[in-house]
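This document starts with one chain, in the form predicted on its own, laid out as structure tokens.
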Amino acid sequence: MFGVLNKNFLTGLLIVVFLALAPLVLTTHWIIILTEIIIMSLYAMSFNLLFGYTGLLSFGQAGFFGAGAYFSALTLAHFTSSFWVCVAVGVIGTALLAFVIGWFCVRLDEIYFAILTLGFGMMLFTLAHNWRSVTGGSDGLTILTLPVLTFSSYRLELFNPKIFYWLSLITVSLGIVVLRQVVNSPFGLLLTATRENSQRVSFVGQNVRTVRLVAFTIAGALAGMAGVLFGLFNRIASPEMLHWSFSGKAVLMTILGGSGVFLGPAVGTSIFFVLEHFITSYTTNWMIFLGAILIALVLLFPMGVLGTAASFISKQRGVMKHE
């Protein structure tokens, strides 16, 4: 047990070295991709809590994450240029937001808890479309301001895209590394059981619903995170950010790398961005080209694509076993 911790600890470490290494060779454009593939990446992995570990479809995971950006936007306009102040306002906020949200939600199961969070994210995407003298209507909120890190006498600015893709990495290893904590306490383990079979874990004692509505509140203000990082990344936090369509992106993101497996959403994330980028330089109708793609490779990874590459490497390893 020990050794397999060991393990993935040390696989861990290495990504993220790799992670930090990298814009020291990249090009400014790659660094630029690959930072919102790293922002993106924890807003697919809270949807997959939901989904992956948790069983439920949820379709309004959009409202939260553009109710990060929002929160963050907000705070730097009426009240502090602090980036950690602004990360923490998103986070809190939408950690509330997602309880009071959650508490009508888990009360449903299977699609009328997938349509009831749809209904609930489009109620947010509405007020932010339509509540013009705060959230700036359909123009969304310009963040004018990116606000400094200072340490000691240093300066950090964020407008340089180091800086700002080094500063991600940290805020979005710091909300992986609660996920796993999550994930691999006894709390995550009654999250799977929930999943597979939620009658039996009322039967042991269990609140279904108080378990389901902590899930939700956490997948929240994970999300809510990322979309503080998205806002100051893109320097505006628009109603588009709160629509079910990018709500649909981080479905899309965590089957096409395998929903249930830790990594899996992050994985689905750089697939989906590297080709939409490769094929959006030569060609218009790229949204024809990468949707064959992604149709292709859901049927040739069933389980995603690393879901069906760890699972392919198991039966290798029982076969050796059994040699």
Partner chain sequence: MKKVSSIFLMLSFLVFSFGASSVMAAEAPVKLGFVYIMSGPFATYGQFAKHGAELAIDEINKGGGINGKKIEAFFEDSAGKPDVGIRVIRKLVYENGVDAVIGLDSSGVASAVAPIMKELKTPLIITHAATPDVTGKNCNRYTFRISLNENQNMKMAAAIAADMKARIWTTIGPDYSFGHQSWEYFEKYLREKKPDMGFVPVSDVAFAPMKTTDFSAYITKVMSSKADGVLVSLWGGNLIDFVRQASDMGFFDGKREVLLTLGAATEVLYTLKDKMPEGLWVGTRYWFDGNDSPENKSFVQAYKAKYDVYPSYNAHGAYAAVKAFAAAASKAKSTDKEKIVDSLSGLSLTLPVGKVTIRPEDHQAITDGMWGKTASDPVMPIRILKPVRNFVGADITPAVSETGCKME
The other form holds:
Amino acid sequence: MFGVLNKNFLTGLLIVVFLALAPLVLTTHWIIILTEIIIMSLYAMSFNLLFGYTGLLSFGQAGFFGAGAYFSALTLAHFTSSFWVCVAVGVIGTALLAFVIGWFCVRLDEIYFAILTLGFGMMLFTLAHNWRSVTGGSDGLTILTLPVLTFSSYRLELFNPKIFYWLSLITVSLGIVVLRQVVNSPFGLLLTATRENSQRVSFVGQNVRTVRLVAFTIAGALAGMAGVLFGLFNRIASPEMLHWSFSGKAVLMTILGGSGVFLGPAVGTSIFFVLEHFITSYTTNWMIFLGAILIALVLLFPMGVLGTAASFISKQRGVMKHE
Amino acid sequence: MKKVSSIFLMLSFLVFSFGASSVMAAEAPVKLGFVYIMSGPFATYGQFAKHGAELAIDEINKGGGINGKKIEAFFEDSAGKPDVGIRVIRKLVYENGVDAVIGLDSSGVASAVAPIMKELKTPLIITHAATPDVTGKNCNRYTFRISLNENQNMKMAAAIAADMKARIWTTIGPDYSFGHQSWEYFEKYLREKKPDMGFVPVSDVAFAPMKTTDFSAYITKVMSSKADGVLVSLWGGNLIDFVRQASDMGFFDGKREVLLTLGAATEVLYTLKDKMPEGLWVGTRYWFDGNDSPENKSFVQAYKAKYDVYPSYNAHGAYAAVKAFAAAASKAKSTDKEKIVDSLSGLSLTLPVGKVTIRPEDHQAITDGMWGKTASDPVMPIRILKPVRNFVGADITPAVSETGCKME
Amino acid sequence: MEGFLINVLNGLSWGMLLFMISMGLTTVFGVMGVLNFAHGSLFMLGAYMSMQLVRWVSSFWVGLIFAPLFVALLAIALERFLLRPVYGRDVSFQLLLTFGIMLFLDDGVRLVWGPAHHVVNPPDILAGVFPIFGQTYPVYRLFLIAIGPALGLGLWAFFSYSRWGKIIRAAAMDREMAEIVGVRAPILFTSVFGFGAWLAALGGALAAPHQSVGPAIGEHIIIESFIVVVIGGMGSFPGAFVGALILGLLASFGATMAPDFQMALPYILLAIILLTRPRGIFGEES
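Switching conditions: you have the form predicted on its own, so give me the form predicted together with its partner chain.
Now the full complex is given, and it begins with the chain already shown.
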């Protein structure tokens, strides 16, 4: 047990170090793409805590993602310019919001849960879109001055793409560590148990709704964290970030990578953005290609790209061992 | 877990090798990036803009290019979404190494993108998006607009409304910032001209969400109000649906005055053809038959010959921006971004639409505007404007102090 | 009062259009358990096909009859080659697959017909206007209001009295049992999917003269049809009818009475229904 944990820790560390060194060799353009991939990975992984681990298909995750961006944009506009306060307000604010919305949503199952979360997400979208005096309406809230990060006499400039990249990497890594702890904790086992058989969980005296509500709140808070970063990254909180089609993006990227694997959503996110980048370079009819590739991936990779690859490799290993 | 991470490493390695290989080549040509809506319900606007840009580039390249260098164009789709707009502009600047960015249809995208230009240190020439903020309270050194903005268009609308019989005004617009702002400016400017003019309270005006395809409820709402004048700020597919449904419901029965603020878009007129009622006052940023200058004649002729339709205001916007960039570059004798910015600021040139000056204080183009009344012409495939009413740029542009712009 | 009655007419005509689109969606969900994201795209394709047919033969009725058939054939091919391999898998894969089909079709029509909007004229007999309450009202809208219930009744009769209708209903209630008594699921699924597509495309062909035909018209309608189906109860025809009526009237009265909330109203209604009657108004509680 201890050995496994250690190995995972080392792999994780290796990936983070590798990513941390990346800006030294990459062009600015690819640093920016990688920043977006890292932020969106946290978003997709937060969704997968509900989908892959708890068995709840949320179609309203963008609501929390966008709420994080709005909370931080409002904080920056009216209160403080501290980066960490900004993140804290975004995360705590969305956690509360997710708790309230989750309190209603966890009562339902399956497709009904999916549609109800879509409904709540779209209510948040409408709120952001129509409450012009506070949210700036459809134009969104522009972040005119980025928060500052000061370490004693050092002052970090967030509009430098490399620094923003490293900051995103640190913040997202923190988020992923939290997610990993949750998944590996006894509570994480309880989550998987509610997915497999919610009746049995209630037989052993656990309240399924409470378990789900906690998961919903954590997922919301982490999506909010990703949203804070995304808002700062784009210097704007806009209603599109709350729209159901943005929620659909999380679903798409997660299933693309594989919902059964911890890092599956992150791989799906990378594939999605790299694909999109190359397709849009060659044609403006990128949707038709994306659609076709999506169809092919669904048909050829029944467990997502990472999931299918992983099971293929372990099969190969198994064969080798037998020989 | 190990296998998972090895796959992850492999994938990221792939990303890296692509990234490293796409290091910029030595820049020989002048590179211009264009960002328009190329997909979804407003994609026609992007198509017209692309054609306008290509026409201008052809002309300049045939004439020897800019300072002897040919122009190379890069087109990107903003999909009308702020995050996509920002992503493609970063791509244009960092990967393609463009010397300037031209375009933007949606005000939401423009509001999101303008502050970014300050960090990218690259000139942006907006050709369609009309939100006053990007040359107002969010103005900056790198952001310019060559087309008319909302204030200018509403000043003209108010001037026309002031001469009409209508005494109480209402509106039908899209339910997003553009629609609401159009109504607020219209009310403000019309009140200045006619203090006794009546306006329906904001709870009784009609704003339809952009995804609306059935406008009957909004048409009924306006028809059953006391208003006898209606400002319609719908555009694109929304305007097409509205005009057809409103005609059937007797909206254009002559009992009310109607102003269509973006009704003279050829994108819309080509779809509606004779379904566009006659005798309506329609606004535009440019009209192909608006003046007889040699610049306009040659533009319209060349465009018609190449694409078999008359140029829309969006085609003109893209064409105008390319010409303005070329003029700025030859004035500066350089395509250095800072020098282009300096040279664009205060630039004056003659475009098909007329004489255009980019005001140095807020980077908004001072350009003559016009509205016209729809009429039919047996030889034309679409409605024409007759008569037209011309406005002098200086008269319809609010003073810099009113815009809220503080150029740093 | 007159404004009120006009609003009722507005709501009814929009509601009946929603009803026609939702019927296919609810049938496919009821029988196959597939929430079809591409349903809106099939609606759009129906509109484009009928527009093209009207251009070629200049008859609305030819478009109305043949466009849905073409779309149904295409849908049968889609079901046979793309959807069938994923039936055994998680619902999310079906969702993703139909999402991919939606992207493909939405962009496909743009490649074929370009990005511009197109106008289809109603047939002469339905083109006029009707004087009512001191204004005019398009005959075509009254036609929509009439054809909705007619089509609904026809389908109800089909499902109640015909052999195929009964089989589909039986399969919707208990798929395994239907297979045991000899219903061949693959053929059943293919025909139900084709039938759902036919209904969507019929809606599209009927909508073409009422609104313009352009890319993304399917995207605009899909979420509202989802809401109709969920409010009424998934798989239920009367549910779809009532749901569509409610949404249609909500759209027309919401625009007049609660303009600030009109965009949120369908979602608020959706949440209330789901939280109080999770299986919808006409759904059977399990």
